[in-house]
Structure formats: structure tokens, C-alpha cells
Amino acid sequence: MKKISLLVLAMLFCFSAAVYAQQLPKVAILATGGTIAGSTDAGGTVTTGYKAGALTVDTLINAVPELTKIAQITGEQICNIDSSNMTDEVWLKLANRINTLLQTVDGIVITHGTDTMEETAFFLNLVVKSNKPVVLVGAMRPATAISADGPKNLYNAVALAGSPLAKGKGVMVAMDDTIYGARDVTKTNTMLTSTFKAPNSGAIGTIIDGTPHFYAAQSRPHTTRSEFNVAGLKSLPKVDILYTYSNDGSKVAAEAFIKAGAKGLVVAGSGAGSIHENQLGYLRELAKNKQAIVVRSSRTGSGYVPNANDGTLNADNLNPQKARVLLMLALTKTNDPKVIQSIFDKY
């Protein structure tokens, strides 16, 4: 009799081990590569020259058992890169993916490398068809490193993906216990596992022992309420950044970008979005022509641009990196400079 009420005893608890794991939010994660999934064997104090991308999606879920007490994971590898190397068609894997599993899941969480993350993030921002939360993290210490901060920011990730209080913020940047919107997000320093900001807006929230709590939201419109879809598109307009500086030679560079297929041309201006003499008449030639479409941005780091009233466009407050997103979607539309910039005024 007591080896039956044991067993009554064990079969209801794992009735009810499994009832609380259905009722857990469904999270994928994708996983790109990036430090979070790097790895060295120079020993736990090194935190430069690791390889990045070193480790699968797996590892990563493996290496924090805490995640199955918050969300029933799933893991996908989209690729294994460091992010330095993200291109376009990974980006449209990573859009068409998500689009498509945000039909089954709660949320999604992307491993990614910090130094393009915020150009993904804003790029997803602007093409994922969900008001579901789909969240970036990465690190800034290899996996290997005893200060790794890999393992928390992604549980933090798995958090935010997972709660009903993100629904409907957009794409959002986990990293550091602070929640970013994907517009205003950037990476500013090198080394620093606080390295991400976003100077004109600060960020939209934190994140504390896995709740989130959220202060502001994005304003600009995003994710369901975008104009732009990439379903079916193989490869996005060619845009390349210009950068200005002192004593800036001549128009070689801006010429190259369009002899090599350019169809717009990003600045990244001194001040408020001025470009030196130097190359500024030919620019402004393109786009009196209309050769290519041509966007002022500013490489401060932060801070509205101008109209110039010269043909020119401006990017609002968007640094060079996310105005070239939104250039490359912009054009997948429309070539009309004045529609365009009625665009960049817009997102």
C-alpha cells in the first residue's frame, strides 16, 4: 500500500512538473555567433584575441539550466559568425525566420556579436510582422572569461522575450540589465560590458532578478506598424557611408561607391551633418542628377541633422549605420528623394 501512495505521489508530481512547464512561454533562440559564443585557450583572464563564434546554440542554452525554469527553449544556429562579417542575406534569413516562428512561439531571443548588433536590431525593428518581443544580447567577454557576462545577459534576454509586458515595444538590445529600443541603441565603447547607450533617448527600461520593468517606449513607428516587408526580396539596395574629416581630399571614395553600384550615399558629417567642400559639390551633383540618393548624418554620435536645402537628405537623429538601414529599406520602395525623406522624417 505505501509503494502504491509513493507511486500515486510520483506519477502527480510529474503530472504537475509538466502542466507548470506548459504553461511556461515558448522562447526560440537564434543563435549568429558574436563573443557570447566565444572561445579561448589562453585562460579564464583573457578577454581579447578569443575566437568569436566558437560555440553552438546548444552550449550556450546548456551553460545556464536557470533558462528552463523561465521558458520552454528552443535553439536554432541561423550562422556562427563574428559580427563584424553580418551581411545582408543573413538578415534576411534571420527577418523571413523570425516572421515565420513568431506565428508558434511567445518570443525570440537573437545571440548576436556586439559590434553590428544595433544595425540588425534596427533592421529587424523595421521588417518583423509581430507585436510578439524579439530581443538581441550578446557580451562583451568570451564564454571562457571567469567575468563572462554572456550567461546573464542572455538570461535576462530569455526573461524579457518571455513576459507580456514587452509585447508591442518593437526589438528591443538586452545587455548590462538594461533594456534598449532597437532605433536608438549604440555600441559606444570597445571594451566595456556597459558599452551600450542610446544618446538621444536613453534607455526604454531595466531588468531586474528576470522581471522587466519598463519606463519609456519606442516612438517611431516599428514592427506591425512599418511599411517595409522583406518576404520574398534575395538582396537589399546597395548603400555605402562617406566618411568627412578635415582636409578631405576629393570625391575618390564617393565616385568608387558608384562606379561599384551604389544606390545611395550615407555621410557621416562633421557637426551637423557638413560635408567638406572637397566632395560636397559632387555629392551634390548625384543627387541633382539623381545617380544616387544622398543622406547627411553626423559623426558625433548623437544629435538631430538639418535639412541643407541642397538635394541633399537628412537623417534626423539616426547615427551613419541606421541611416544606411533605413536608406536600404527605403529604397526597396521608392527612388523619389522628397518620399524618402519624408521617410527618414517618419522612422
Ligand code: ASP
The other form holds:
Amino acid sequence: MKKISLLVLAMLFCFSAAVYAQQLPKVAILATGGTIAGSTDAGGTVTTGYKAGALTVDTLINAVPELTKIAQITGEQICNIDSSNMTDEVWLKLANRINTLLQTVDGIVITHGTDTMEETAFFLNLVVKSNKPVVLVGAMRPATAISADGPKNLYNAVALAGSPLAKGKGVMVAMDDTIYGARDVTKTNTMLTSTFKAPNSGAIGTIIDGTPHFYAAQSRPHTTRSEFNVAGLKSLPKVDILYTYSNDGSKVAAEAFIKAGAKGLVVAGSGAGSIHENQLGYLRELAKNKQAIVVRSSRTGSGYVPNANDGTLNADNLNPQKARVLLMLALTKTNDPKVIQSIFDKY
Ligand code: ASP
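Moving from the form predicted alone, what structure would you give for the form predicted in complex with aspartic acid?
Whole complex next, starting from this chain.
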């Protein structure tokens, strides 16, 4: 008799645990590599010289057992690379997979290297077609380090992706207990865990004990209100970035980019988008002859770049790497400089 009631109790417990688990949000983790999946044999105090993209998605998930208390987790390995080697091919694969998955899950987390996280985040912000949360997360210290930041960051990202509060906020980056909108977030420090900032607009929220708190929103159109769609695209238009600097005396780099097939050039200008006169002439000719779209951004790291009214366009306050993303997407729709300028004014 005692045995039977114990059995009934155990069955009841399992049943209610299963019911509870089913009520948790479904969050898919798509892993792409980076330091969050980084490992070294050199010991816990070592935070450089490790191999990024060494651990698999299952290892990342298993390292944080608390995840099963906040979400029904599935994991997929999209690639396993250092994000400094990110490619358009991975972006297109990610975008398509996310758009498919969001029909059945409640939110998505992408584990990603921090180096180019801001670019992937902005790209996805413009091509994901859902208001469900999409969150990028990474780490500054490899998984083998003392006080590795990856596990807590991953926990926060899953909590955010599974939260109804995060719906309609666009693609976000969750790092160091802070939530950033994809458009303005940027990596500002080579080593520190507090590297991510949003210099033009600030963070949009924080995550405390697994609960997101929002204080601001991305003001520019994103996801469901964005006109860009990469479904069916096999490649993206080629856009390169030029840097301007003192004694920058030639058009060599710009010419080489054009010869290699660039359809657009973003210039990391000095100050409010200034370009050294020794290369400006060539860039103006390119714009005038409609050989390429030339967009002025700034190497300062923040601030608005005005239009120079010389045929070149202005990137608003997007940094050069973000301006490149937007120009690539704009060129999937049009080659008309006026329309492309309106896209920069809008997004
Ligand atoms: N190089 C690494 C990467 O971007 C850095 C990191 O993840 O923090 O993949």
C-alpha cells in the first residue's frame, strides 16, 4: 500500500514537472562561435590567446543548468568561428533560419563573438520579420577563465528572449546585465567586460535576476517595420569601408575596392565626416558618374554626420561598420542615391 502511494506521488510529481516545463517559453539558441565558446589549456587566469569558437552549443547550454528553469531550450550550431571572420553567407543563413524558427518558438538567442556582434545585430534588426525577441550574446572572457562572463550573459539572454516584455523591441544585444538596441550598440574596448555601449542613445534596459527592465526603445524602424527582405538572396552587394587620416594622399584604396567590384563605399571620415582632399576628388567623381554610392560616416565613434551636398551621402549617426550594413541592404533595393539617402535618414 505504502509502495503504491509513493508511486502515485512520484507520478504526480513528474506530471506536474512536465506541465510546468511546457508552460516555459520556447527559446532556440543558435550558436556561431566567439569567445563565449572560447577555450584554452593555459589556465583560468588567461584571457588572451585562446581559441574562439572551440565549444559546441550543447556544451554552452549544459554549462548553465539554470536555463531549464526559465525556458524550453533547443540548440543549433550555425557555425563555430571567431566573429572577426564573419561572412555574408552566415548572415543570410542566420536570417533565414531565424525567420523560420520564429514561427514556432517564442524567442531566439544567438551566441556570437563580440568583435562583429554589432554588425550582425544591426543586419538582423533590419531583416528579421517578427516582433518576437531576438537577442545576441557573447563573452569577453573564454569559458575556461576565472569569472568567465559567458554563463551569466547566456542566462540573461535566454531570460530576455523568453520574456513577453521584450516583444517588439527589435533585435537586442544582452551583455554585462545590460540591454542594447541593435542600431546603436558598439564594442568600445578591446578587453573589458563592460565593452558594449550605445554612444548616441544609451542602453535600453537592464536585466536583474533574470527579469528585464526597459527604460528606452529603439526609435528607428526595425524588424516588422523594416522594408528589407533577404529571403531567397544568395549574396549581398559588395560595400567596403575607407578610412581617412592625416596625409591620406591617394585614391589607391578606393580604386582597388571599385576594381574588385564594390558597389558602395563608406568613408570613416574625420570629425563630422570630412575626407582628405587628396582622395575626395576621386570619391566625388565616383558618385557623380554613378559608379558607386559613397556614404560619409565618422571615425569619431558617435555623432551626426551632415550632408556635404556634393553627391556623397551621409550616414546620419551610424558608425562606419553599421553604415556599411545599411548600404548593403539599401543596394538590394535600389541604386538611386536619393532613395538611398532617404533610407539613411529613416533607419
Ligand atoms: N575574437 C572574438 C570574436 O569576436 C572576441 C570575442 O568573442 O569576444 O569571436
